[in-house]
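In the block that follows, a single chain appears as structure tokens, in the form predicted alone.
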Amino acid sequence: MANPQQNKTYESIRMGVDYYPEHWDEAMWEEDVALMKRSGVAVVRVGEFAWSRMEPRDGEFNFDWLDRALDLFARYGIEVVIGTPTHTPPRWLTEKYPDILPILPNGGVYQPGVRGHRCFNSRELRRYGERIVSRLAERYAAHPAVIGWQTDNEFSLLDSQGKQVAEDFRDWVYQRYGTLEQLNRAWGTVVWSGEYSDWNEVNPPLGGSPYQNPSFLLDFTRFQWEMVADFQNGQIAAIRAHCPDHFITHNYHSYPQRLDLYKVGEALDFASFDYYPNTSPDKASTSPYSGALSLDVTRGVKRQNFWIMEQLSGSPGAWMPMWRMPQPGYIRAYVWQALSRGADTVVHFRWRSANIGAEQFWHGLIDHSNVPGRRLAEFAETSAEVQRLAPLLEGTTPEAQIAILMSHEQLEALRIQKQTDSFDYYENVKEYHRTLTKLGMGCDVIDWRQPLEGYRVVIAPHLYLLDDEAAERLSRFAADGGTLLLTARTGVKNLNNVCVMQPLPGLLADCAGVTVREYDPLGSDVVRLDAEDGEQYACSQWADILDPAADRRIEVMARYGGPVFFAGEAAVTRHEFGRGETYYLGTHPEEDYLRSLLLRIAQERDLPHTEGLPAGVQVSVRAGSSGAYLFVLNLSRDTRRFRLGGAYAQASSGEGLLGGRRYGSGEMEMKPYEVEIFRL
């Protein structure tokens, strides 16, 4: 499902670091730079904190040190990705303009020293940002070395409270409802004599009580994500002024975000992610999956290929105690793991480990002694193996007939207002993916709104919010002929967060075929599930129980069981609508449940997966004009065994493209963090 428009400027398969010139001697450059070349480097970022360096006074500009980097990167044939200063506005700016500190939600100011020190809504900010960046694109449009841009770094949501957030916040909530009487009405103000009577009175949600009006706490949301954007704008309007066939990308980090990141992502070439699998003992079992869905996501964002912008090259330690060092191989298969899920560059964070500042132990491809050992020589190897691949790889996408898909307004209503004590949103999308991803089954992780032609099976876990044009699009698709699968706490709200007086799951109840009689929020409390087939399972969080409806084919696949008083009745059905069906889910099952339901799904819709990966091993097919290329690859500390089955079955009787194996049609075994390529 990729966006055939894909730029081949920034399709092709490589890998970089992330550079600070300015952090270290210049003596020392050209034996990093000769050292990087050798090393395999193809692309450097820098630049993305250096605004203090750039610009030491208001006005006063210093661009030739970076100049001297940026001509010796290119006379080492070394592409640059210039990361915009914003991040971290220099004292002199702050001094001057203390309204770019951002106002937390208790009345503290957001002070220098760390990062992230500025308010979105800052004119002064803007209006200096976007003269830096101005003046960075118009000096560097036809350098020889440079090919796109950072925006920013790892945008999040700050809750900034200050004036210039209040006035624009209330010029927004104008723009959105137009009197304040329509205003009391969509927020319902009238609970708690919450009513407005004067545009004055709006405000953000100062203190950031969790018990304030949830009308009103998910629109200031919705009204950050706009200012983000919108901050990110100036930016690219600057670029593009002077740069127009450069790209510009941005790197998101940290999933779940409260950011919205497909609004952010609009006016993007291409998404970055900064991807650090966690390397500790306990970790190993969950981290290969949770990082196998922040990279989907990341590709959801422009449903194309992306980039990682920072990917981890040792033992991370400053937010937190360090981390276990990465075992040999680890580096290695993570990479591969982010270029099978659609990554076109690596670029590893950093290439030195820092000596000075707060991000000393957040460990580089090289250690502080700058003496290159490990890490280096593995990364020098797997640059080696990227860029023998390249040219079968390059112009290749995952391919997917199955979406789950993600909503940030789901995400932040369901903060606002915790359904019961062990819900989650993410960690269920989560658990889905997961689930898909021990079946072999590629997957597209997308924007709830996005269409869904191409598709054949569409996961919509938990739309707590509803309007009729999502009701209707993924009706549609059901009746057309897709397999929809729908779960609890479905059509709760409108897009107001605003409870329906209708019953559930809401506009969506002559699609799912059931109706919600009553409900049970079960929290951490385990109720028996009791399978159709006899098999007998688990289920938590939360029991809709279902009313399937008398006129309709549906198939009661589960009921609860156990001693609860509505033991007997349906938990998960099935509804043949139109030529398509519609799975309701009215609990959250185990894993094993999920497993079953979903190999069920894929066996009857003849879709490619297979049965018996161990844990830790993952498979992921990209495929474009070159063929198509299974990646099979072992994320564990151990040592594993076993057989690919259905569409896979054959592929490993062919030769390895990375080791050169064969494998037979028999047992595969893998070391741990070993990967293999075939070609199907």
Given for the second form:
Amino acid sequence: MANPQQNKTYESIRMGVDYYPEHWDEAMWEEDVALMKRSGVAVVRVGEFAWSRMEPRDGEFNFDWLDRALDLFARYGIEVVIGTPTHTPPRWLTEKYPDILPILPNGGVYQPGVRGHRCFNSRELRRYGERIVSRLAERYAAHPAVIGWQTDNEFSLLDSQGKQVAEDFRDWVYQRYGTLEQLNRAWGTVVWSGEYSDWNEVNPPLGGSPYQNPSFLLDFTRFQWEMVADFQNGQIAAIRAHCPDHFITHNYHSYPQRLDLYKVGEALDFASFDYYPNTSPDKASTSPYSGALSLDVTRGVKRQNFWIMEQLSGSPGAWMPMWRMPQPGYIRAYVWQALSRGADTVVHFRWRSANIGAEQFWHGLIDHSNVPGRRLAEFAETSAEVQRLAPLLEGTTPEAQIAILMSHEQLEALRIQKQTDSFDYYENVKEYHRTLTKLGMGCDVIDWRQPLEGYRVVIAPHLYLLDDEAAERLSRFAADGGTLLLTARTGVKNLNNVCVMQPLPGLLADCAGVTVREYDPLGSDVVRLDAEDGEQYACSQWADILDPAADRRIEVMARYGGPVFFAGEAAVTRHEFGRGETYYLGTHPEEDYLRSLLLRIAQERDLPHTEGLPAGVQVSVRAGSSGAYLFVLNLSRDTRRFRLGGAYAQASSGEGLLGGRRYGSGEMEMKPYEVEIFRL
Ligand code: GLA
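Could you give the coordinates for the form predicted together with alpha-D-galactopyranose, as opposed to the form predicted alone above?
Everything in the complex follows now, all chains and molecules, and the chain you saw is the first one.
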């Protein structure tokens, strides 16, 4: 058997579709598959909701239909990823074992009828889930079309409260704290007479009140992360037992997301993402940027390339009123955006719009009429183009000298106790990322626990919970010559979600070279920010009043202005620390200020960047043994004229690999949704 590490079929650059053979008359299949083949479909994903067809009654398995579908794909040379069907337990199973249905925080039952009605702690779900997965894996281990597996579908947290959840949580808490005394101390349960005197009193947060003990709430989330990972591990073991040379992935959904992507990612071969960039004109200015972040976040899960398992193919609608239809060029441009940020295979959701069920108006590449139209034609052209460039791009990946640290623990702790009305962890991460993207600066987005070797700049927004390990690793990074950027709400708590009794930013105060004398939770109020160069900006959300350490080399880069009691006090500082530097942003400045700060860092550290990219225009680089490739994408609805700077300008004077155009001195003119790729 091949070693899965050597089986790199998943690194192929190509396109695919999601297909639900069980939704269509079998008489249509071959015509569908033949058209897929002609349209450049190389991979399909099937199966992830088809449990009731695979096992119509307890222990009565029926895979004949799936055999016939997979054989058809094999005959046409199309590869297949099978999704395990546990997102939708069949009715006979939930009737037989009602404990499979999650109990919601309000005590209600999450009834079948939609999907996702499964509690990860249910032993019966695990038993039956592993049985169906094992049957599938056994049956298709040697099938010529099958290359890999997707676990379940779009995991998310349910805050399920059932009896089994309570028992498992109690166990988890016991394993973690050992004695009631330690537990009571760690969670600070003395407040409001919350002390536990018996393990049986430890229960999930029934009622779901956000005002419960924050230490307890954060641990309940951590517990759920582990339960999802455990649930997935059961399936992974069942698959690997039969299919050691197949890959296993999971399709993450976008934020708002409470799952710890990294925890679920540990056991996967690579991560996948379901990408639905917003098509509405009023989102045109933000959606390519939040999408770019989602792609970078997905690449960061395993610090390697990834797949798109579902990519927008038509107007979405079902969970909300319909969005606008992707205009010509949109499907192609977003495929290239995904590839430019490290996707290898891009699978489109879905082949044809469903004419049955709740998602009839989440449109596929082909409309209900089944008349192949404009969107399928665009998909096919893009697929041909992708195939043409695949030999160059395979084995390349975005390489970054900048990392943004992302932490689901911070996200969750800051959700449990929202700091001010306008303060949102992920939105702030987006803003740093967006500012870099607008400057043409690539970055990785990685788990805050990852090693930092190889990076020159690390942006660490809101490390609200901190421990010695993280503080030491970050301090060492800066002292060894890195540029570290810290922000307000750093070092506020220990990992038990308990406030520390030391001046902020707590364990990172030495590294920051400043302490917070007092703070003002600004919320939506806007305060003036006076930069050292005389420019005036605005800031909001939060104001740390900073005291620079007297014995350190501190540059005050911006001070609060205007009619606030702390006008003139330091708001943003730079500390020369060891061989490197630490910036501390005590407030949330408007994007223009972030831009000037990050531009300064780019210039001082000689990092590749370009000024003057207009709204919606993005550049990124994939590099590897075949060379380095510069992607330039106009993800806006308008023609854009702009100038690429530095190394990017030079590259654009070569011949474009897609359109064959040359842009002499970096002066570019790109039509709406136009894309070009140059050798760098
Ligand atoms: C998610 C799911 C798909 C489909 C799409 C469209 O991404 O994984 O099954 O429902 O959304 O809503």
